[in-house]
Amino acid sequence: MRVTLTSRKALGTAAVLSIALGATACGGARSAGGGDGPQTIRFSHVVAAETPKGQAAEKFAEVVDENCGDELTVEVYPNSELYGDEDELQALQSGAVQMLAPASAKFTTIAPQLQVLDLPFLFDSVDDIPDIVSPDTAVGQAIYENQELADRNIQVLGLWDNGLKQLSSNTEMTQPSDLGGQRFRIQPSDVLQGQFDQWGAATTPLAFAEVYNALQQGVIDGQENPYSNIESQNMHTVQEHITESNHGYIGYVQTINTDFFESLSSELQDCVTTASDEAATYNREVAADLNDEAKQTIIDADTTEITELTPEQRQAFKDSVVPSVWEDYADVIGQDLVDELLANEQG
């Protein structure tokens, strides 16, 4: 049986970490039940269960639990409750976790040319996201077929979305120079500084469950995110203005760990893959959604100005970073990915 989301929070804190410690200690190739019974994938991330991420983890796990019978099952661990932003890579590398869907700006440090997506004004809109993408495009390539991250254990089994990012701070932002002088929180990705850096603002890495507590503190002044983090996080309580942008992209690269995949019979692997597919699928389904769904909660809560950007007022902010910060990072995206990249953008 499939341990639910309820039930685990039941478990309480010192049994989450017995699990974590159990797993470690079992290693990556089997689950911690260990022996000829089930196997179970442990599935941890760092956003709130009911966010696209948090909803497409439960797809997944629902599906698994439906097609592949009593051999495999899911628990999922959302909000950071099993591993957090600095430590879910290496528990992912080592087996204490089999899944994870991190947002690709984590994976700077080991597969640097993730951070493709993470170029600023990458996409449009929302509906430009699965052809830029696919995986048989060049993106799509550097992601899927990324040689950096099979090195290391990991393979990439799919591409969640969160959609588009909005910037907040308590100050009003309807040009690159309002930027300037703030600090933002961003995740470890060096085109993301690069991106503030050229809007004249400082910028500080930190995990996503302790950016309210920054905001709330004064300890940075704004974020970017998608409309569902900042409603779900509350961030937006502590935020006097949001200025929707749609300047960035947050996809999560939904992750295994080889050794435990490679262990699973070759039914077990299609049933795997068919259920990542089948869950992004839906990801894509809820995600504009619900980030029109937290836009409303945040007007209808009313802490929060929201400044929708003129097309001229975007362009401005697009002018300011493309192509500049495109070019900057073309020897760690690859400078073949970025030329095509920015052929496409002129043509």
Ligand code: LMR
The other form holds:
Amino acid sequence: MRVTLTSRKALGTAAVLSIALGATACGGARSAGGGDGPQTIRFSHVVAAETPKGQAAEKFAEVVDENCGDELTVEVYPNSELYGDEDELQALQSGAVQMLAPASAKFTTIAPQLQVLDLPFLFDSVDDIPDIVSPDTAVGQAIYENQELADRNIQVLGLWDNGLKQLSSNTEMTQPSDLGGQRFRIQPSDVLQGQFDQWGAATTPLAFAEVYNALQQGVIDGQENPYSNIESQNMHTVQEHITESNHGYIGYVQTINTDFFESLSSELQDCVTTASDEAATYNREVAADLNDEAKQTIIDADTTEITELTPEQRQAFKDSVVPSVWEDYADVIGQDLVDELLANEQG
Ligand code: LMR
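What would the structure be for the form predicted in complex with the ligand, rather than the form predicted alone?
Shown next: the complete complex, the earlier chain at its head.
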């Protein structure tokens, strides 16, 4: 059986509370499935179903449904409907949900090394992503073999892409100094704060679900995200300018509660792993197209002027943060890893 799109509203507050409390009371691992019967993977995420992460989550549920028999069910909860940025990692560790795919920046407090994926201009184009993040690279090892996640009962299953981030605000931004004095929403990452510091902008960490309202009410002036997130949250309707800077990456670490995973039979574990691999492949197939479609929707809406940076303008943004921001955070990301990335950059 496959269940998707059950909303917080449809469930009702009492039901959501009972999910969370029930899971905690049972100690987590087998709580969602309820004893020895069929097991349920509750998969919570914060973005819209039509985005690269939303589509990969649906694909994962579909493959489990087709291949894993009646003993395993996946319920996908998009749009922060069950848990949001502020509580989803706690929910994963306690077993209130079994699976998440947060952006790397969301792990900053529990696994700071994952901020390697937040380094500005780590990728020049989406074509560079697979080679740099594959499990056998230094970056891949920092993610797939992350001990801090393992210590917190979190197992990494894969890495999904959204794509590269663009800058939005109500003023045109063609050079770093254009951001000076503006306030940008950031994900909770020190590296991202360092990036905006270099550009002279103030920062406010906010949960993803709060960004649209904060932009609309003028609490913040701008934000950074791939087109698919900007369009699906209607941010473009309250932002007059987007700079196509492709300056950073939003990648998702697909994670499962380790106790839950290990409570599954080895056949079901294999089935989950295979479904994750298929979802990752599917994600890479669709992510770029979904961002292109979202960009076109924004163009058609005619609310927002999109400025594509010239190579020289993009280089000026890059020079303002590389290598300075990379070096500033080498102590959290790992000096060896940063040195290797800088050597590749220069090579
Ligand atoms: C954000 O908070 O801007 C993104 O990480 C949301 C997401 O999951 O893509």
